[in-house]
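Next up: just one chain, as structure tokens, the form predicted alone.
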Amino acid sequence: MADTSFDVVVIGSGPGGYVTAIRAAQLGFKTAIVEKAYLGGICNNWGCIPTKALLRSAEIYHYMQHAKDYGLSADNVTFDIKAVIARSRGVVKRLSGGVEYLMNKNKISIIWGEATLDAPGKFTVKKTEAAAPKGALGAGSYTAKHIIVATGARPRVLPGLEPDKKLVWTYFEAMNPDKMPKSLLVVGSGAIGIEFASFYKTMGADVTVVEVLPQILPVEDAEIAGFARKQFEKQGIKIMSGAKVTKLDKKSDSVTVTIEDGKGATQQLTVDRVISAVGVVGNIEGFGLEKLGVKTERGCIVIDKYGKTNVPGIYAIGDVAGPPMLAHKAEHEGVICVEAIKGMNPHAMDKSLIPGCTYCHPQVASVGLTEAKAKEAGKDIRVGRFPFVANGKAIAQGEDQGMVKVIFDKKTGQLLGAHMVGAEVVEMIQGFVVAMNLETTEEELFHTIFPHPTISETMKEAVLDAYGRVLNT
């Protein structure tokens, strides 16, 4: 007979989940995981890794029509758009592959299908219509004396902008479209539609972003978005800030869209298609959340700093305790919870610590506070900036338009924050995290050798000019 009772079951295989599972495995636990669909989640399979791949696709294709910058030539350049596709779900693939492979190197137990809640430390599983890894356990009853929801989120979908999936997509669609549209209207501006309209944008689509707010990329410091939003304005996106999609007139094979400005006035635009990323919402429902009284708060899961809620026996981590909805925070808090399980007293996360990118073109990434949360918080501060155009690798990698800011409290000389655009900026924001993470001060960071010439010597000109120490420009 299957074996049917576990210490930890974690319910979800996204990188929340998984990493959970792997975690809990190490110390001991016997351990399973419970997947619905695709192992490695959302994140995995229809989130941030297969964009990233249809993001290289875009970047490769610009650096070849830009060839002859580089004293190259390649001309007539081209693309499929299927090929594209096919090289992007590939790496999924691949990576789907690497999680049941971690899976069962640590000895955890796959549960395939969709699980219910029925009591503390009892839950049901049903069968799901997606394929089952080779081994996995299946539809049944089941016991744990620790349950741990990590199901991840969905799209938010907005009265009036419903996806329909042909002319109005979702990121599901967006990254797997039929054909490549000629024009396009992404709704929202924060990572998720910003890195749509940099990639279709890139490969020929006429594009155009609406956001409700004044700034676009609204969680980033104001400057760094603004200096943002002119290299997007420079590439020839259209940004329509202050701005709402008020209805939508589908044809055959297009869509007329209203626009109000804010002020009252409106426009119509008619385009291809229209990607609506209006942000994402926890799965919550539907799994008996509500019958065990597991208390809810604004569609996320209500827990403490190490993942319990106020029913014994029951956790919650990643996109359905609240944001930022991002997969490493999901992993990190994870590991957090099975680490309090064990009784090992770890560390709360600190989310102010957690970084954020956006892998478009260029590059936004960032951790701590902006400027003006740090003035709300009644911090003095100390600001420093350093721009790519001083910088030599930059130029010489012909990716001279950038910049980094940090900020500093003036009174003890800690890094409260720091904020970067431009290129490799989601590969060297880690500097600056780890830096925080060890409550470094000014004094600390001048001391550090940056190796030459990279692109990060731009963070510790940055840190030099906020104490009127900088030496290149």
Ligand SMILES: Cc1cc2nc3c(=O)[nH]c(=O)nc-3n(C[C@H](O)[C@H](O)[C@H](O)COP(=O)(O)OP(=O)(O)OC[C@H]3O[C@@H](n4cnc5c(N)ncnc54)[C@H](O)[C@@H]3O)c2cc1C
Contents of the next structure:
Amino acid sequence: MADTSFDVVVIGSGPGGYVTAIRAAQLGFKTAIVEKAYLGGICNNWGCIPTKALLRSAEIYHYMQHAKDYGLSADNVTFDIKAVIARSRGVVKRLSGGVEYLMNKNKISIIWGEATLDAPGKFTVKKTEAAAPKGALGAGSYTAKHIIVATGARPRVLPGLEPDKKLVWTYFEAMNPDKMPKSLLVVGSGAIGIEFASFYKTMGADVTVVEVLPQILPVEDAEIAGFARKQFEKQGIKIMSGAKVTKLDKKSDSVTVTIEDGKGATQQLTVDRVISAVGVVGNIEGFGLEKLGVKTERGCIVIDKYGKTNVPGIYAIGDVAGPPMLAHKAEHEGVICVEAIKGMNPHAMDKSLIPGCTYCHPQVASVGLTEAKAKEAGKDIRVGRFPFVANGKAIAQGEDQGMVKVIFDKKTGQLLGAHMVGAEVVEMIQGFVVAMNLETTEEELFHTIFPHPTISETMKEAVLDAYGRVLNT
Ligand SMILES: Cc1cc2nc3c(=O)[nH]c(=O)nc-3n(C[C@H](O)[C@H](O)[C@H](O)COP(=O)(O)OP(=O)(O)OC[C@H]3O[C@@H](n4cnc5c(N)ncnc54)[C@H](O)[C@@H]3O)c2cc1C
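In place of the form predicted alone, the structure of the form predicted together with the ligand is requested.
The next block holds the full complex; its first chain is the one shown before.
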């Protein structure tokens, strides 16, 4: 007889869900994970990973086109979009297999199908079309003492901008196009929109980005977002901020878009494809949350700092539990949730320590308060900056356009925020995340030795600059 009763069941196998299941199994819980479509969730299949594979192809293509700058020659550099996509999908396949391996290794039962909550402790799974991994449990009724909802999110749809899979894409189609568009309008300049704009521009498309707010990359520090914008515009990306799309006129293989600027003036633009990247909303509907009275707000489940909902025995983590909608936030939230269930008294989630990265060219990365937010919070601050043009490694790499900005509390010396734009910054930001997690002050950073030559030396120099001690400018 197959198992139908568990201590912990996680619904959804995205980075939040599968990591939560592994931690639950490590803690000795009899654990199962329910998945209706693809192991690894959006992140592995349609999000973080496949986009990074595409961006890597774009990066290499970019360097090949600029081979001369490095004393090399590469003539007639071309690409086959189908092969670029095939590589990205191959990476996805490898990682989905990895999640299956991890579930088996940790003796976590995979229940394949769509879960519906019947009551606290009880849920039903019904069959879906997606092919089940070997050995997975199937449709039926199950029980679990603790049910953790990790059902993720889906693209937000704006009225008048409804995706149709052909001319108006969401990230699903943008990641898997049938052919390379010659021109493209990206609506929304958050991380997802900007990554696609960067990919398609590098691959040769004519790209326009429309953002309703005055600033692109709206959650980033204004100075860093402004620096990134100049770089994108230098590459030829057209950016219209403080503007909105008011009308789409679809033809057989193109779309004429009406765009209104902040002052009421309109203009029309005809493009091959439109990507709607106006955010995501939590998957909260249709699987029993309403019936159980689980509290939701603005498209997400309301939780406390340990993932508990208002209904005993039901928890939520990841995108479905609210912003920031990032894989590493989902994972961490899940670990905290099961450790709290186990009674381990874990640290509560501190959202101010969640880094954010955008893998465009140049990259953008940040953690903590922006300058504006620090001022809004009434902090008396010191700001330090350091440009990549003064860094030996950045120049040697041919990547001298970038900067690091740090924000300290003037009174205490506490590092409040760090913001970066340029090559390798998505790898570098973690240095400041660790520093902030250890509640570091300027003193410890002055005494921290950074390897030479590295672009990370710009981090140390920005810290020194905040205190009038910068060395290399
Ligand atoms: C294009 C794109 C790029 C991104 N890039 C990054 C990035 O670089 N870095 C980053 O941190 N984040 C990135 N994200 C965000 C990241 O993908 C999400 O934050 C992350 O996937 C959230 O994980 P999750 O576990 O909460 O949910 P998801 O990954 O969404 O997984 C939810 C899973 O639940 C399953 N499910 C839903 N309902 C049910 C049900 N009733 N029964 C059974 N199964 C169900 C779904 O099929 C899905 O597999 C990106 C997102 C997109 C779209």
